[in-house]
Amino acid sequence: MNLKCSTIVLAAALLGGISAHAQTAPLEDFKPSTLNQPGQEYPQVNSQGYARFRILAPDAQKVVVSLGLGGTRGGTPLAKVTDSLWMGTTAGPMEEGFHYYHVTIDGGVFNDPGTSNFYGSTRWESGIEIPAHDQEFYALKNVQHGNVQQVLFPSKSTNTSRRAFVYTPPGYDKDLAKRYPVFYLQHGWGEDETAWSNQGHANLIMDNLIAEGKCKPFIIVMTYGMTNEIKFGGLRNFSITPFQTVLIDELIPYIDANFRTIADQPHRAMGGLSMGGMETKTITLARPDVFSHYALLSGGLYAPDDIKDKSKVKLIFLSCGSFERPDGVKNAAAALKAAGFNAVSYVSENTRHEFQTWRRSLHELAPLLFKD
């Protein structure tokens, strides 16, 4: 049967993470995902950014894909093109990057089983990577990679182990007396300490980047944030207190004992995307002995009177996608810079609150993190 002739269209508006352009018919040049399941066709996209979905579901009377964090931008109905066979595509074409999805089969959420799943609105969702045009940046190539290994250190004030995953760049097993820099990168909301690996690709960025020339060799840690303990649109109720004796008390600690790290504030670095952002803002406030590199990625904004103590504070890095507010994030940047701070700006066109906007935040900021 003539898959065009299955597809049923929703409005651009409705669709999450689809572009505002005019719609036009898509190319018939689909492909199957880069994230699906060994040996699974389907999800596919197509040159344009279009992405077509097939699921089987026999008994059911109504599927939908449903695109965007949690599902909540809109989604795209499919139609039943066999017994058994209900496919769609997209009303239009999808931003460039990696989205969460999942389907909802007479109302009950389901993951799509052709696909691999991330952990994204504090539940594994179903992934999609609509290509890049600037992807070779966080490509897997043929040079010397670093490793990511999972660490599980004690925790007295949660009173269990808790989980971290730690990059340590190439060569760092081959010279044991080179010590590193340590950047803590945290997560955003409804995220985990997976996020980065997996969704963002730190590990490939930080290799690209290494294996070019462009970026000093450091270690990055990424642990949970605590975030998920407050649901979506809580974050007034959200104390910081728990997560900072976690970081500042229990992890740096123990990274330090068990990585040849530089233990010391000028070479310490935090940043975060999103509520991760948050959770570094009201940290380095807090603790200026501990960090002296801060990031907020999509996570908000310092202003200099924020900051008591300049000589501390050896860069801070603030970024944003296009479409969400460049010119606050440009502003402060530039208030930062009148005040005699090192700051640096930086917006990723054409995206959103989203991974793209964060994989080339870290390509940007890694470069910049512990210059001599």
Second form
Protein chains: 2
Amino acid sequence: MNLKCSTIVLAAALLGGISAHAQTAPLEDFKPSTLNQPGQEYPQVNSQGYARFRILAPDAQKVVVSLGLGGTRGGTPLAKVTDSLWMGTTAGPMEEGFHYYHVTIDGGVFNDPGTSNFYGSTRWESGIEIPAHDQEFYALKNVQHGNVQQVLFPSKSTNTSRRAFVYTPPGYDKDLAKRYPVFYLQHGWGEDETAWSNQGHANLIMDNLIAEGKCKPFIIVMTYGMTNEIKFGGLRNFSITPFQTVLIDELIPYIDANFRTIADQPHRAMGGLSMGGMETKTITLARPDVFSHYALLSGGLYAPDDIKDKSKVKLIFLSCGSFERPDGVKNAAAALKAAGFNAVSYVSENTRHEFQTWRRSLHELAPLLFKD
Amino acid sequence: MNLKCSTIVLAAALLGGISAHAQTAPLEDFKPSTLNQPGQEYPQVNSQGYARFRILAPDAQKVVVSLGLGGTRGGTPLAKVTDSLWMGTTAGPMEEGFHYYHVTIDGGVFNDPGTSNFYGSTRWESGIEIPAHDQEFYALKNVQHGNVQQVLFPSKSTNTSRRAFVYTPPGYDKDLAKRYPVFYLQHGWGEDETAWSNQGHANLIMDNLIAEGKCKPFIIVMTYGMTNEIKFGGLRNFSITPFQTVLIDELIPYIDANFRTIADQPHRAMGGLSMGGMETKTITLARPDVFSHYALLSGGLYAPDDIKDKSKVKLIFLSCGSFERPDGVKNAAAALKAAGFNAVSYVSENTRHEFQTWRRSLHELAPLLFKD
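Got the form predicted alone; any chance of the form predicted together with a further copy of the same chain too?
Let us now look at the entire complex, which starts with that chain.
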């Protein structure tokens, strides 16, 4: 801690303004969050992971940012610092990685005009990025990049053209004789098919792994998994049927017809985060003839008895953040291993039910997929 | 007009509440705008083109929507209708098509949480769609769809990986021997490479034209054109050099290396809207060896003397909205024709410097591109 900072702490202590959470003042090395809209100075983060917000609202009575410590929604109240600006800093360092948030202005919920929006909680929310010690693995680097394509595929069961995003690895458009395995990767509740690229950086994680020779090139397909009444309600009345129909009967045939896939069960994986893990578990167990690699990211567990034909399963990957239920993941993988499955568990340190857990999970999982 | 509506007009007249703009009350057939976030009821539009807004802000003092009549920014003030909700309707029908807007809450500028965001004015703005009489040509239909791919291409001149979106027409991934012409299509000031897909529906316009056999399949490439100080200032200090370098020396070689293009001048077009038209004019004139088809959409004019070698130009397309300067466009095209150029002008009826003009312009232009 430098002198300037100590002085601030002392001044704050004298004023009696230190909360239980903020026993030291944050270092004053705040920089704009990497997710800010072009040219926007706020929100900012410092080297310790504190987040600082600034909102222009000259005549507002009350401004609160929903982001608080420890994954709670306690939030951070802003104070009026000029005639028009409200500012506030989190009471302590935030956990590493991506966080959704919003701003309550006089009781109405809005997005922070300084930052970009990400689809979560069934709405476009503000996002902020707390730089992580391991952020290099999803950084945009000077390597060969794959593409992320928006495809619109016909769906008779829902009578719509539905959207999917398809990651094709570097070189896909060069060697036109080569065919690739496919990983179907699902988002969580309230998110959509944009989440794994926008929040998750799935494409950059793959580009970097492939550039380092750590991962076989494969295709990733991401589509919308909330096809029924779970959309704006809870998960109580969830039925897998509509989504399973879209995925198995409509999307997979479309992808196999329009991309250079290896169109068989050994070269097809399914995974998902949170609700997407629940969908993955249900669909892989119902259709063992379709997928051979299964991945649940903070999204449930398999027990050995769940699986009827062990010979059809090449990999089971289970993960979560250390602030979730890591023992559940570890114990389930151990039980699967004891029963003869190729099962792997991964626990993301110091993260919870958020995208940093899932970025890391994909980074651990991808090298294990389609190894032979 | 039905009885219910007449009654409302009468009641309003008795109350003396009719403004010069609103001599009749709007028809009460409001529906959610097609751009709304999933499940959101507001904003709404009616069959006449009125827009109605509803904002939750219980303790706000003043709420104004920036969208007003006639392309002005006079805006629409909302009134508090319950303890928590503010509502308001435009003073008359809006022009057809897409409009950007935002909401001012107690002096701060925010987006409407009900609708989706679109990048314009160097920020993500709210958008609303007033259904147009000709909206079928950019509707999502049950036809074969092309894909829109995000590519990250290396740029030495800016020392970054830059983003472009590439539309590949239906069938691109089927017949791997076929090669395609390429149209480089630019956005306007304050927008970015997402605009032509998100606001413009360029991909759907192409899909529909191709399905009807009205247009040759070609590739469209859209990248960010604000590479220098014009970004957050005006256009005064504009230099074309940084963008021209990215486009000609970096993006075009990347596209030709990674997509199945016909990589020669006769099969390469450039066009742009507004500032993108200015860029198109400058670059096509500086590099007649690169492009053969030129298109300026509400983005300036060519004079016959601008062009040194007439034999290198296959098409010049000039367009604008009827509320812009249609005579300029018509006269310039006539002068070019008189001088022996294949010049075409198009005027979009009852639209101004907005995306409906440019959607229609692309719809008119595409069938003229790469005809032989």
